[in-house]
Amino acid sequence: MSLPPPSAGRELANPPSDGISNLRFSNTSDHLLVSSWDKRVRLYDVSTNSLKGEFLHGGAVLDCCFHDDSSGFSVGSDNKVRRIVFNVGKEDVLGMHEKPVRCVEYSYAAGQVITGSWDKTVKCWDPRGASGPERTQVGTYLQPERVYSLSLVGNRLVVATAGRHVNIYDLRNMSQPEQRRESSLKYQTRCVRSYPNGTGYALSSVEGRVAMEFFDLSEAAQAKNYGTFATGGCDGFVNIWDGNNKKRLYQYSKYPSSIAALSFSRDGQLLAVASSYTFEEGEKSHEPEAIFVRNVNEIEVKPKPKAYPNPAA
């Protein structure tokens, strides 16, 4: 077994013990939510490395999401979405979809959960409802493929799906697609991700390259904070990158396997990285899953300067 490098953060103390499908930070606290193809969603308090729960499922756990410090929701391959509330041990299921659920998010805007499946749908479900899909859930909503990945910020709602469509959607009227666009990338979409000034998206394909997508662009220029985001691959690295100027701004060490995953904590100034083997080259030998969180340093966000030319004399 491979040591990780020095410099990539603290790991976490019992993690999954199969493939980590995703990790997200709360917007409130420390807490880490992580769902893994071991069947379970676990809920860490990064700030005294402790497991502060975790739920069994039936099947593997295909994403996760946040409701409050304490509870979230949680999608898989047994078809089903749930809510779950640590701190009491409950758990509820909102409702199913035909085939496996790839991906959840939860809008504070709405109030409503919404899923994306490889039945080819997008669903939205009232949690405040009781159990049961007759009660809970708001809409129904065709794709044009398999949904592989979902992204929100406000009411805007990103959907991924197979053959490189992306639909964008504003939740206060999902009848239809405000846009219906195709990815600029060749191959197959991995991941999209809003930008959390809400002007557009970044998206990754299977073969490793990002596009960065703008919803209008007359607002590309009123990014937040400093408009970087990391990406993470099979190859074990991490990388930040300047958006808006095209350009890498940092590479960490190497980690022990592929990139699962990766989240911000809400100032900042943390990064989880799920190192955790994807099955890019089939089954073989691999590192254990590991999660790290590391410390997040100006010098590796901020973009640097433009320099120009001096002026002819």
Second form
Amino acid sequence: MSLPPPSAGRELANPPSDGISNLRFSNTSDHLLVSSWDKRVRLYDVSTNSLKGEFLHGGAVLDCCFHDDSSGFSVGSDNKVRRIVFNVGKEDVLGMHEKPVRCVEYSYAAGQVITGSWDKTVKCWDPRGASGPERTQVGTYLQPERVYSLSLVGNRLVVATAGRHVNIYDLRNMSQPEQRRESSLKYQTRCVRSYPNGTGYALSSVEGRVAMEFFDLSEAAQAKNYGTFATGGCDGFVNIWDGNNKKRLYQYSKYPSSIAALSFSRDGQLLAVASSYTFEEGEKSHEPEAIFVRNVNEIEVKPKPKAYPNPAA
Amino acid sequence: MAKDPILQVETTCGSLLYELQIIWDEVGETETDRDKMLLELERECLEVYRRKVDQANRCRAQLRQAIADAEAELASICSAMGERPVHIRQSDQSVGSLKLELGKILPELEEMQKRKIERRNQFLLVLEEVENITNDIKGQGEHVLSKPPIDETDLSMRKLEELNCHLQALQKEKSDRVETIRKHLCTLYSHCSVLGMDFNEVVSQVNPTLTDPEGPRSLSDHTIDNLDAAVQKLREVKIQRMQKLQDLATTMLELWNLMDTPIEEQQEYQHITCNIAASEHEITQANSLSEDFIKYVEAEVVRLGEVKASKMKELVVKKRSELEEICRKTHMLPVSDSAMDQTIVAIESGIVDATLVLEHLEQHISKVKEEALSRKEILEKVEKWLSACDEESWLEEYNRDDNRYNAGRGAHLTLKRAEKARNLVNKLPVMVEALASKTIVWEREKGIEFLYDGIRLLSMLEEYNLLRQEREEEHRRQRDHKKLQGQLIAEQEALYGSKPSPSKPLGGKKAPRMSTGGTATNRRLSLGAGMHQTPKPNKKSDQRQVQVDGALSTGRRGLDVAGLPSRKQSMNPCEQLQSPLVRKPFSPISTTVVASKANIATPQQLVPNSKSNAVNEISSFATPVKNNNIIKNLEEEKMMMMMQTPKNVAAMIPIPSTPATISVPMQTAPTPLNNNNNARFLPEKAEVIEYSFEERRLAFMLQSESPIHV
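Can I get the form predicted in complex with the partner chain as well, since the one above is the form predicted on its own?
Shown next: the complete complex, the earlier chain at its head.
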């Protein structure tokens, strides 16, 4: 059996023992925060490939994000919104939803934590609220359906829900959405991510398509500058796309399992890939979870996709 | 001696007396006698004197009379002529003797008489002329017979002037009339020429004298009036005809326009159409308004009209076929032919105006085009669906072919096709779902049913789904049966020490006979049986083991996608999947199964090595979760309970295999978006509930944690 091709990236040690729901690079360092269905949030230092912290929650952790290098937030199926402080190993509950919380983001612009839940609400929290969940909740905003994905950029919040609804909010005025849209994709929305330049967002669906949208429709009519972006699918492939030419730039070699999450490091040099079965076909046997971190600029030559051999006999 | 005659006489007388006396004396007459004789003599002499004097008196009186007469006559002449005599006789004028006077007057009188006669002649002339002209003017038959009376008392110049003036006036009138008549005749001639009428005939009807240019013509008022009337009448006729011709020309132009008549054809009638806006007096060409000519133009217009009618008819037929074509292409029912035929007959018989029909047809066509446009999207999807169904049936055939993996010519193409077909078939339920929801939206918006060749599309889809369901049920039954069998065999083998290979579970149920539900006559409703076909068991060269239904064989990448059974095996070790605990082979799982699921056979093998084939074999990850009946069965039920919304139960991922459990959720369940085949399609209750992977995973997880069923 041949060695795994080097281009797969470095595999992190001590991966979660159950599905990975999300992973994120920190904005300030090469720390990676990983949330998992094994009810734990893990903090890795990628440069040293070591586990820095581990937090056990009451239920599967569905999302996590950094606040700064010392703390972050996590949400999960126990309906709770938590802040976790890494070094101290402490956690406290900012608040709760009525149903599992699916997404969490931290807005530096607003200084608020924003969560989306299957109880069809988006809630904003002030993490500085010291005493108890009641004081921290800043607002709650009803959505047309269960929230499946959130993304922030600047002052804009994009909320993608079941039923293919997309609400776009201005964080400064959450009383009602700035825009109400319907996903232009025909299948269930999987994930929404805003462009770093704040001009729009990308929507993906369970069919395997990605739609590129603009906030300002007049801009949409102009020359679109989509930039490059990466997508990962349940086929185990990560593709890098050139949005302008609508071409795939390169495709990394196949990962052992579905791509559950992707995250670029702050300088764009690294890409963390969560290879973890995402339950798209229900309960079945699958490869174990793995996290790979690869250099992005090492890809100067298009890699040929190789069949990933069975690592374990 | 110049003796005074009288003296002479006296002398004579005296001598005589002397003599007498002598005589007497001689005779001796008495004195008395003498005296008596002398008296007598005197008396006689007196008598003679008296006679002479009377005579002379008479003469004088005559002279006077003559003068008076002459004067009277002269006066009368002068007064009649209005002139004074050259020599005016003055009463006190002593002309001298009467004879002289007379002598003077008489020449004057003669003179005046002569002049009077001359004057009178002049008058006569004038009067005669007047009479002539008046005769001419008054016309024949009104001939004035009597000579005009001359007023003798007025022969003055003034009167003559008067008469002259009168004459001149008459002459002028006559000449005016002549002129008028001439003009009228000219006009009449022109009109007749234009109208193509015989001038002489027309004129003679007015007045026969007018036809002869040489002879005397009637100049009477009557004639002139008649002539005038004739001219007017002809003018009216001319105007009438001109208007008619102009109307015809207009119509002609319209028809030419309508039918794009070539210039050469139009050229012939150019001279008419150029007059289309002319006014009456501008039309002067001979026969340009004659009856024949107008008939000729009329005939052409009629001909053009007929050409137009036939072209209209052609157009109607063309439009109608265009309409039919559109209907055919978009699978709409066409307009009934009989109605159209009737319409065409009506057009031919002139009852119905072809333009109206054309308009109506155009409207109909644009309406149909609109509808076709609105149907376009759905039709495209229908085509895709239908071709997917075709591939489905092809795939079924293919899967039944035992030789399909023999590498023959073009085998790779077939393999490719099979893989593509499987992909397609996987997408089928979603396709149907999407198509159905689009159709519902369309029907709602339009307020009418979406018909495909006369059949309601939604019914077609429903039937298709029904068929699929039935088939799957059939498959499942067969698979269960096989599983049971396999289990028995395996148990036996276990007893006898042989062990089936754990890593190569084989699925091997052939698809059951195709369920031919109801109307599976046309392709829309035929289900590709390959959908449900499990890979043939004996395909893998290595362990072909027991007939474990639903087990995956390693090599079965493509086929597995389609196969329900491919999931089935993993259903079994559901709980054990992620845990390090490896389920013992052959340990019954029926205990783990909900009671109603008794028929889910035990899986022989586990796939404890979660690294086995199953995961990577699935190629079409792009499709949403579906075709996973079997796996879902267990988790579905669990999730059903989890979700606690009975309605949503089957909505989730439907249907366990047992009919018993099928029925309930089926009947109540609305179709989920990413449904798989078994969902019953109920468009009316469009409550669709989707779940994300995470939701399902959570439900599963919670359920597996709960102590309900172990």
